[in-house]
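What follows is one chain in structure tokens, specifically the form predicted alone.
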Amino acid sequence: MSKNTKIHECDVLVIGSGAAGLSLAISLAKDDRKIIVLSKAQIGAGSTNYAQGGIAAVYNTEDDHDSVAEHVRDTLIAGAGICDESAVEFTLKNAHDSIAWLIEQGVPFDEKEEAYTKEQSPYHLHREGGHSHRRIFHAADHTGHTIQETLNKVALANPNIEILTNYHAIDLITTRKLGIAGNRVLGAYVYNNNDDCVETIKAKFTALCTGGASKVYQYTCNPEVSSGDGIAMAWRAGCRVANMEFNQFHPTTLYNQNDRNFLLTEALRGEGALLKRPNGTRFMPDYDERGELAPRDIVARAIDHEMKKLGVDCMFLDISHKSPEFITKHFPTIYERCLKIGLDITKQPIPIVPAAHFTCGGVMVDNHGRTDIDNLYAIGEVSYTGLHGANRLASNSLLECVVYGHAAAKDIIARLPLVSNIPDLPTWDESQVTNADEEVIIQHNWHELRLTMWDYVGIVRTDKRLERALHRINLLKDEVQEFYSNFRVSKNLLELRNLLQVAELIVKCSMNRKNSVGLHYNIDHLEAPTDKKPTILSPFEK
């Protein structure tokens, strides 16, 4: 690695490039307001581009007969009681004007073929698990890769922002780290993978944009990208988390050695496709009156078991009652996705098998998307807002990022006419340290990490699990610091070091809540919980 200084200055630095993270960029990048947007890879290489489903807002109450008060009733009962209600209520107000938005920029969503009163929007809205009405916007079955796209281009024709690929967040740079008063955040250190340097971003303001951390687990239908990293800063940083033990496991994604990690979207249950067993018969009304419309964490802990008690490796989930012409026009993807592995879906089954999905906790923050740190910002799945709960209803995610992005923007907009400059900060020192050796270490770990998170802390756990999965992950943690310590970053080390920091934050919110409810089930506290409290844990609390 050759010695860099290089030193960025910027009124923003925004880190992640999904919904949540160009939202925020383009929202604030008028006036001459200078935005960084870094990206870990190509720009939108994140979960946003892979989202299948939609984005779910009452946008007419005539669509559907639908209210923003059934939107709430719905949200909160997917979230099992755990939600924050006045977060719940926040972002749900603040849908119709997201979706206005997104249309704006050019989002192109499908539009209504039959015909509707003038009362009525000309949207094509899809109902999808948990959700009482038809309400979820979509561009046929690759909504987040249309938005995802629209975005880019809004945001690279900007002369404002700045967006950096293949560039790596390291730590954040705050007063605290650096013997100064108080807690603020002044930027970050960034690993440059295009020239293998770290190089130094000077911010007034910084926001983490960097999605989940369901690469913790072995199973994922999540992108490369998605390894915690902004939750794992922020915990270094001085910030609180919440409710990390909710790991969303989405039901059911494609069983195919050749083609693993393909999700396929709730809209299919929406639109009628039915689970199965190996014979062909169906389950899910033995497990939920609501069958395959039933909530995420019901429908994969019926599949995690049925596949357990019949020793099979997947279930089956059957659109092909439908009409061909039905399924090419709303599932065009899947179709020829599954098309490419000698799967027709017109007529045959899909195999399915649960994997990781969605990380329901994360950074708290306020309804600015403000975190424990001045000046620092969360939003997105790296944030815990209070929406989601025990369980994330469906299609409530890309709206999060959306509305907090705005939230944010609005915050930030108005505070930076008072923030003073950002004073000199020291540059990234790798004087005491080599390059790595045995590369090797890392790829062991890294196997050793996710395998035991997906054994112990998975769709079901105990407290034996939970304490092996810790004990484990402590001696892991362990070796990765004295690698850290002693040997030139890279990403796959930076990766792991934020994936195993975030292992423990998972483990130990799990262990901490003593009953089961929404995602997290543990069979030896069957019992539902009392409160409506979610679990936090602080850096300076031992």
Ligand SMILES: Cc1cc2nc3c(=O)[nH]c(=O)nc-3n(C[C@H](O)[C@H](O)[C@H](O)COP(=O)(O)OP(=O)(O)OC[C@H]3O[C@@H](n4cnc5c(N)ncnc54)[C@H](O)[C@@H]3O)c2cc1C
Second form
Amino acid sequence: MSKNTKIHECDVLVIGSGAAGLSLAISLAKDDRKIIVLSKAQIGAGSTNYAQGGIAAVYNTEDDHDSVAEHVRDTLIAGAGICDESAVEFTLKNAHDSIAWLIEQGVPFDEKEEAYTKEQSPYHLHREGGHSHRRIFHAADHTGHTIQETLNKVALANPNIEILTNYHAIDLITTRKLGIAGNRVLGAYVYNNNDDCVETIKAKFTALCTGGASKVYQYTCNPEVSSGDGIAMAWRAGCRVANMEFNQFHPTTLYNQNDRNFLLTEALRGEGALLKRPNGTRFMPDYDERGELAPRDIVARAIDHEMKKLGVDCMFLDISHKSPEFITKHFPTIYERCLKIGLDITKQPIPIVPAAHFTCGGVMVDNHGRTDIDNLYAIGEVSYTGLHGANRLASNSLLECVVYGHAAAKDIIARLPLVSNIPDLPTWDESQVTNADEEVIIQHNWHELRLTMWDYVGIVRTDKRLERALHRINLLKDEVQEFYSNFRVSKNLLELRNLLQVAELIVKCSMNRKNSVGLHYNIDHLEAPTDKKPTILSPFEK
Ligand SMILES: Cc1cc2nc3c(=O)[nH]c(=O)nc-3n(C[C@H](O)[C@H](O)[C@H](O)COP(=O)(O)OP(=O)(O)OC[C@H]3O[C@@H](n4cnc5c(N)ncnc54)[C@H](O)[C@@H]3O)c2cc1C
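Now show me the form predicted in complex with this ligand; what you just gave was the form predicted alone.
Time for the whole complex; same chain goes first.
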């Protein structure tokens, strides 16, 4: 039996403590509602903490003469015709209230330094690629960190919220899994990494707020936690997923084998940095007349193509022809960060690779954040709402977390009085498993999976590459499933199991899409889609 069979009980279990999880938890934690928030690492270890640019919203139409209709139009254009227009309108109409809520919680968005009229808001707004107006709320260039810190403080001070850190959700407990009619979620089994044991959480409602799945790729600028756990758990429990083929890659991140890939802003290329091969020659003019200033996806594809053609690990981004004063004044963070690994960017080119950045698809939800399973919600990057379509408009993702966090809270509050108590649940059974004999299998499979995904299911795909990837993934899945059935769970094993599930979903969605659009580019199907349909997979149609 398990070392510890502790059972927790709450009204709402929120799995994840980023912008999505905390927006939901804080909005729910009033009256006598009891909320448990899980984080598989420290409270602020998700992507939210790393968001630099900001959060998009039309807050005041007098600001830059903007309108919700224009924000909708920009989002639909970025999504390349594959967005769900009703979800786009729903999200962007609610953007004003989400910003107002964040301000109310204490988020210190930058204010204007220049004079403004009394009809305008006091906030300083940035404009980003794809946005026709200035509408990006920001806190310098660390907006995500500021939002996360503010929400952490509010959540930690709320007596209705219990935050369990280093608690890793393993799987949802549902009536279907227990052989009871219907499919309602009753809570989850969670691995307590502090005490190395599995515990049970009973909850009337559960929300997956676990972030994206970019860690499935060899190179990613996402933090360690982005292993698609929520998508895998929802799939295993019976939820549909959609649009998993649309993975956003940032073209230029610092290549450093011993570290997470650090994002190198596109402003570097805007200020004259040149992309070069290892022999110092430029290659972008061979791909696009705009050279280094071509759009993100074209630059990412060109880098990928050169790396594969030359069989090298990275390309280079060179700004050393500019004066040291210019570089250190305009790019102080990048200069310092590179110096830390012994690289002086005023003298040397920067080794770069494209890296997985954002998961556009995920667990299918409606405008309340409800999934296919009764009382189960999915909020934030884990979900597919229809907002992003085939490509995400910059700074719309933090907004999605807050808008849907609030929508779900409203829905749960209305439904909570109607939900009966959760029956006793079976505790986690470890009677058939032993301690793992060889952790090396996990490490090996982990590397193989991420490299396979990078090489075969990355920026440029072909039918053959996808087939090869699926074949490898199936073999790895069998091995890991055997391991999972025989040995006690560990953090790495749980993540690998989820990454394999998510990888399979990405490959299957990619195989189902017989055209190229937005972030999905398949050389064997370069034609544009003839309809706007998302790619939907159901666990009940194998
Ligand atoms: C470098 C970078 C820059 C970005 N810049 C911007 C930007 O400027 N604007 C913008 O809008 N978006 C930006 N994004 C995207 C945006 O940050 C994310 O989409 C958003 O923060 C996702 O929030 P989330 O709450 O859904 O997930 P996250 O913030 O990733 O949080 C996930 C949470 O789930 C927990 N978790 C995961 N699995 C489990 C499990 N099994 N059990 C328990 N807990 C679990 C994690 O511990 C974490 O607490 C950026 C992303 C990156 C990586």
